[in-house]
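Next up: a single chain in structure tokens, the form predicted alone.
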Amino acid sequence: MAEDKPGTEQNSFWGPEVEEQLRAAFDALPNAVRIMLFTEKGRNDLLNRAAQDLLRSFSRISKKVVLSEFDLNSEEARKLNVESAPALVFEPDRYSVKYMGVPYGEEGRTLVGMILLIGFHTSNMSEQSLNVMKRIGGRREIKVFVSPTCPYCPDEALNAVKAAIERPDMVSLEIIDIQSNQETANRYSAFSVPQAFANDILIARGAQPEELFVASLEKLEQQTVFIPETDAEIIETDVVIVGGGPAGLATGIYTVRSGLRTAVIERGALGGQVATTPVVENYPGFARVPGKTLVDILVSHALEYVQIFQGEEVVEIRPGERIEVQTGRRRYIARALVLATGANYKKLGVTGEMNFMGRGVSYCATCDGPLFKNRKVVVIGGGNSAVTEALHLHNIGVQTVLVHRRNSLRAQEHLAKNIFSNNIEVLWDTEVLEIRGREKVAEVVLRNNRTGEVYPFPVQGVFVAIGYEPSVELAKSVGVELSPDGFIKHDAHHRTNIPGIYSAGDVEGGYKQIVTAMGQGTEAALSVFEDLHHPYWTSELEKPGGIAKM
């Protein structure tokens, strides 16, 4: 065994900046977080150096940050079950909890949050959480499956931290990275992520709010509606904003700088489609940014504003002089409400595809596209999305291939040359009739529109990007008004046909930009400002016969 101590080695992981904000958060734990580490030389020697650089510059960081070291083939390695390296294991005389794989990109966020939680010896769930965990009567051995380059994973991942800290008693946690353990994902076919598994049933595809997490744990089924089982704390604010992409996090700041109280709900990762989109280009004030990076600037910068309450799904909204928001873990009062809710992937809608979801059909190759390194995909698509996901997997090592049913492609011109000037094979006129496999997908049903023949294309995966639908159901259940197309109908200054309800973004149609969202966002901040102090539906209402209207 090895012990790691504090140098003066410099630290090539961390700027000065976030080193000290780690080291303050790190320093001001009540209890040391022991993290023992296994490697394993002459075999994954790449990931077992990466792991133990990222370990050693995390313990150099803090004297409450322990690290130990050991060999695979060590003692310690089998009384603790460890059969594959790199591996981290947390605090073993109190947890079972282990990471399987190096957890840097995205799951550093995993790590730090992990060393928190467990130097707190606190889980810090909601009530409604800890209720539900109370009555889990039977062992729940938990496996996450993640990915490096995944936004949505952290947040899944550290429920199951979380589960493992409340209930050592009965709860064992297993966090897996997809890209150094694609044997172990293949053997459980997930090949997307984030997913979790409990006693081998798979409980969650995808992201989940805390309280659905723990609700799947306990049933072992995956949970789509959480009830709260006591009155949740009541918010009383001036705007409530649904939405936490470029128009909701916009709308925030405007409002706020306004002067009006506000809270933005956002039930899944903040930045929406941004967060997932490999590369912006063309952002004013940026020729190239990573989607991530863009998002991460974008929150900083609204996090000093407005108050944003992550993870929380609503599940009723009630209009009135003033509007009543529950969401499963509170309820809100506004005076005003805005539906920055967005769009979401279309689906192709053929044989196949649900079936085969996470198991090689997927609609986002920025979480997802490592795991089919060296292998053959299909993207499916002809816009700027597809492009930039078949580019994006190009570049990664995937054999891509293009699927469009048109002639030429949609997207912008230098979009379009990058794939020619990088011989990405399209199949033009060309789509999908069916998804086929039997634990996962093999082959894909083509159909070429020109010729009508139809034949089978052999592939490991299938990356939907044919556009987006606008996340309307919580208008709908309201008596919002939807446009022809399904958007939600609006007027010059983004008013619904119902008196303090708004909307901006994605989710109105028009141009999907994020500029474009934004801009929308900061116009409606303008025009709730306005309204609540001048009501429009009163001077409306005060008119002969008046009836609001748009």
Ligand code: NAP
Contents of the next structure:
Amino acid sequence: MAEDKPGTEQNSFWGPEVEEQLRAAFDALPNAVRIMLFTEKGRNDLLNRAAQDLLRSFSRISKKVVLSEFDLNSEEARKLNVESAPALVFEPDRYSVKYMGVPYGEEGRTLVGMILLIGFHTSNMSEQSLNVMKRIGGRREIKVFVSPTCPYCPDEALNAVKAAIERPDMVSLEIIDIQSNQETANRYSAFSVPQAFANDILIARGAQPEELFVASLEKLEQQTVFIPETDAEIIETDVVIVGGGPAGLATGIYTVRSGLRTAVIERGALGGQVATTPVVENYPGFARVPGKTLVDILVSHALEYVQIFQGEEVVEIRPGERIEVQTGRRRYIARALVLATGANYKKLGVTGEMNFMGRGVSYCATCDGPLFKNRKVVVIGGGNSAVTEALHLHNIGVQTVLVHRRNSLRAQEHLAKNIFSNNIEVLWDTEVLEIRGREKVAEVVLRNNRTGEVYPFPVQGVFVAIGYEPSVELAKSVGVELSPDGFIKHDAHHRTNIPGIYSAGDVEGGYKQIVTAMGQGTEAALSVFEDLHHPYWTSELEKPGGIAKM
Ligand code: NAP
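The form predicted alone done, now the form predicted together with this ligand:
Shown next: the complete complex, the earlier chain at its head.
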């Protein structure tokens, strides 16, 4: 059993401020949370030790976290079917929830979320999700693959934890850290995270809003649209911002500071593309900062002002004097709407890409890179993203080859230089024609554009970093006009063609830098403020409500 020595050891995982916040949250739990930690001597020593240090630190914070430690060869391990270590089992008398591996890095959020949910004995699910959970009539054995470097993973893992808490009679859960459980990840060909399986059927690739996860769990098939079944809660506000990346969060800070009630809605992880950028070197004021750290700073700043509704997907927008925004969970009624929906990874469009997505084809080196340590991968592209990702992969021990279709890089010189100084191999004038393999990627077929030579190139991973496409589905669905190159058409005030609807950030095109996205968000917020006080769509003589067409 772990020794309980409150306050006697220095905690290396967090500072005193975070520790105080965790203590307050855990102490307030109505129920203690029993965590059984299984370790094994002589195998995976580093990971077992890391799990012990981490869990002991948690148990020292509060008496509500009750840790007991066991050997993998113990009777308890046999009884609970724990077959590898390190592993955590939570409240086995009440739930069937295991964590295989060490929940450090980003996964710390999963661990904290698990303790809080289990300590309350509540799933905290939305009414929409609860309706679906009630209908589940057969057993669901969930496996969620995660990694400590993946900012999207805790959301998906916690969706599954909620399901296991809500229906302990039907749902069992294993959260599997791919770094500590590479064999299991191989068996499921889970080469991207997060991925969720139920009864060994893939039900989700990437993090989903809670309602979509639950719908996928019920149907045992990945669902992409969730339409709420009941008339959900209504929130009246001044401004709704769709998108929780740098543009959306900057907009929110400025609208609230202008005195406007504001809701930011984000379906996935906060921070947009920055959250998965390994290192940012061109955000003024920070010489070198991991993208996720920058996001954490930005989010905590934004939270001082604006309410963020994360994990909610907007399914419909009805423009008008009162703009209605329907999500999978509730309805918002606002006077202005800012679309800061950002951009999605561009696909290569070659044979094999879709088939091997998550099985060797990846769009996120930060999330999936660790799985490819000591393996050979190609990074496709010649812009800032490709170069940043290639450097990151190289630095974490992945054998990295950059494949670029031209003979010079588009990336900023400062970044490009590092490719050469790190001796990263570059295949110039080369395009990928096909991605091949059986269960997972085994090779790419390359063509040298100068010589015309076509040849197979054995690799285990393909990281695609060829730019982004604006996320304009919502804009299109309400009739917002787009520019010929597919971005939202807007004026200098970030107004779109629809009165009351504005845009900001990468969805507008332009330079697509963090700092420009924030600038666009700031400008949009100031325009919203001006326009709500002096609506440009009404003349002085018109009564409010007479919305004129532009
Ligand atoms: P990008 O600048 O548009 O570069 C895309 C790269 O992919 C180009 O080299 C392009 O080749 C290549 N490409 C495009 N389609 C291709 C295809 N079908 N097959 C093969 N190659 C293809 O995109 P990005 O690098 O993702 O950057 C997007 C924006 O984010 C940029 O504004 C960038 O500055 C910003 N960003 C900044 C940072 C940073 O500063 N740290 C990091 C990441 C991104 P060609 O050169 O031949 O066109």
